[in-house]
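To begin, one chain is listed below as structure tokens, in the form predicted on its own.
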Amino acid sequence: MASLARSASQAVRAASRRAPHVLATVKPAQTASFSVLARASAVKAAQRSTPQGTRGVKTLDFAGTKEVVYERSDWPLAKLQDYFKNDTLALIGYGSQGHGQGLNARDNGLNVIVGVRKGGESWKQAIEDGWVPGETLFPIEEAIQKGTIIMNLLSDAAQSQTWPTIAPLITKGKTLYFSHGFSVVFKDDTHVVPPSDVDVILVAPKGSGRTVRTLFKEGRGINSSIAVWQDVSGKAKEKAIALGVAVGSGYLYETTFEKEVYSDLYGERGVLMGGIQGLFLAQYQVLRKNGHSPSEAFNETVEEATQSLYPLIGEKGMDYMFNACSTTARRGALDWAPIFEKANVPIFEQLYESVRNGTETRKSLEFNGRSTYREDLNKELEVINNQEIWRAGKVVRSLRPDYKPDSE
């Protein structure tokens, strides 16, 4: 799992150095790196990513509760770059986050620098992805003090080791900026606590920085929430909506910062990864103990799952989905489901006190902030990789017949 993941990320990472970065205008040192016709090609990318008309601030009905959604469309490329034309975007930490919002926000035209410890895999990476040392490209302390608008994209115990350092840069005037509420609503833990005088916000994007940077080229933009933790300017909100245009959202809907980050704890831990990874191996595993094949037991469990159906959950919902089945399998469905709804509300009631209450929090500081980090997550992601489950699985993906044998 471990060799698939880097590979995956360098894959994505050439991919994105291969794509025309500059959407609008940008700063020479900026551009140096990339052909004419990249240029030209990406500001056409720009044109089609910005929707005509301004629909702006929309008040939706969700299932009975109105919420409202804040579009892109009421921010296009000249509004955005004159709000931000007095700020540089200090973004601190070059992890997939900071990759994908960092490389948006610098296609839109806004003034973006990049700070991450000099000489380091991060620092290696940017220069990869066009930063320029010395120009877009500092070490950490300085990138702050030239920023306005401190993105704090550092891992979560990255942020509580370096907070000692980095919270006396963080001066009155300054705007500081997160994408997960962890560091601030778990402080006792973490002594994250921000200064009095700053705007502190978030925009918390509904996805991995390799899918900000995707959906962002592709013309769409990604989800996103935003909250604001304090607001010294009066103008945070109107900000955080701002930056959530900036790097890359389509849309953008309000929330806490503790909302965002007990339902990203949950969630992700739940049937993002946590829950699907045990219920996958759990089916997986009867069906090789009742005799089926290694194939037939990761067709059944994962292929048809990721393959067909949940395209279909995620294009048209579940109702559809169970509309599309045969009468058989829909029969089955809806006769399981509420059992196994009975059987996992516990474990997810469990789940979520486990993150109210930081219990989640303190292991997740814990293991992170370990010297051995590394090698022991290495080791975790082994055993996954090594279980038969995925294992089968790499000879099914590879018989798809859009399979390209570097794409593991």
Ligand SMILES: NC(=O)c1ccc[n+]([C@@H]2O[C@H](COP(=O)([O-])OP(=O)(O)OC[C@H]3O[C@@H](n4cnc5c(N)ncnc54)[C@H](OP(=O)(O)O)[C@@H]3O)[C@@H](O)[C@H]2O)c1
Contents of the next structure:
Amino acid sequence: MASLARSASQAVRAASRRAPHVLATVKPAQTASFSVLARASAVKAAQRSTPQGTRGVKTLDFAGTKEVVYERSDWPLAKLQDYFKNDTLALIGYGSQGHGQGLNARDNGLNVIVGVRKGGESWKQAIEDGWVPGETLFPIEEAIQKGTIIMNLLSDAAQSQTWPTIAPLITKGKTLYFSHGFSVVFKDDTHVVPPSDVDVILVAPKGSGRTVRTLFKEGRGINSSIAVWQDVSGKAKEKAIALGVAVGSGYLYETTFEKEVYSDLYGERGVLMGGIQGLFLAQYQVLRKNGHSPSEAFNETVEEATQSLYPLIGEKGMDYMFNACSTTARRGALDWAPIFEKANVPIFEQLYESVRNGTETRKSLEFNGRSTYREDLNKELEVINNQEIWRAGKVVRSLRPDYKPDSE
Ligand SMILES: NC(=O)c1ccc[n+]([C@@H]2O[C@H](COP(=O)([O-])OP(=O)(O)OC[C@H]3O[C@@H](n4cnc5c(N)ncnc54)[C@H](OP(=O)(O)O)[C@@H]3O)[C@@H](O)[C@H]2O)c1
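Compare with the form predicted on its own: the form predicted together with this ligand:
After this comes the whole thing, all chains and molecules, with the earlier chain placed first.
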């Protein structure tokens, strides 16, 4: 996910520069529980930010399709704090998203509490981040009882496993919040069926929780999707937008729970992670079979891609990258791109169907629901780590001018 985080950060950089957020001072009542670092960062970000970003543009033309985009500048901090003045945001789970979203909402001066398993890894992490047992940190059930907005940020498998305990505590008038459409869309497999008398909304940051936090501390904001599953109060969408801003988003794109989960599962299995590993490996293997050395095969496959060409795509698009390369490279790439497209469309169709019909969800629930899921995952990741391509990569990286020996 680190590369995902980086690309998300690059993607939002330009947009964030145009609309910096103004962080107001933090409520005095909440400063006591802040870690020194978080408070210093928030203040720093506030100092760096300038009071611009009030463009108010709502509808943007995305290559011929008009879409509504909501922006942080519509929610100055005073308005945000006033909107949630009677609410307690109960953040359930403190993994990557819990950490990023929780600290951002807290720095925004909202009333946030965390609910995690007592004594678990997340409990310890939350204490390190300044959440105080009995004040702002509680066991899951207690936090849900205290909260008015229940932000379910447990792992997707845990959301399903804990639902029978959690569901009766989500009483009329509360709001149920997710950062992925997974649990409610695939309800036949997860058995997560929200009560009919609560708003059910989604804010899904397009990147790791670490990036959600980093961009916020820099006075910028991540792109997020928002959606409404159930609108009981008539204010569900507005609440989703406000919460999106509260947890550190800069721009919010409207979608549905279904579209969010389908595109997310599809993308990570495709070019974001699974597809890219498969393509890198295939290219590397053929080079090696034809007598090329590991360093040559790695440089021509991964190093040039990640260090030189892909950043150019991120900066100004594919045509820009093509144009930055030699005429020889350009001619060949133009000829071979449609061949790769044709070969890959059937695979992507198969993948989309596997996502849509729930096959991917069932596999994920089975694997991530095992008590041994961490060990099982590590075994598979170790296989990748031991592939020649990635072992060769370690040596290539060690020759980079900015290489730090303890970073591997
Ligand atoms: N990570 C991302 O990049 C990302 C991006 C966008 C959206 N999302 C979505 O955000 C949500 C949270 O994801 P995440 O990556 O932040 O979380 P995660 O790392 O997958 O989940 C971690 C949390 O789940 C808890 N947990 C795991 N098993 C549990 C169980 N059986 N009972 C109680 N708690 C349990 C952990 O507590 P312990 O420490 O006690 O085990 C921890 O607090 C998910 O819906 C995910 O799809 C994630």
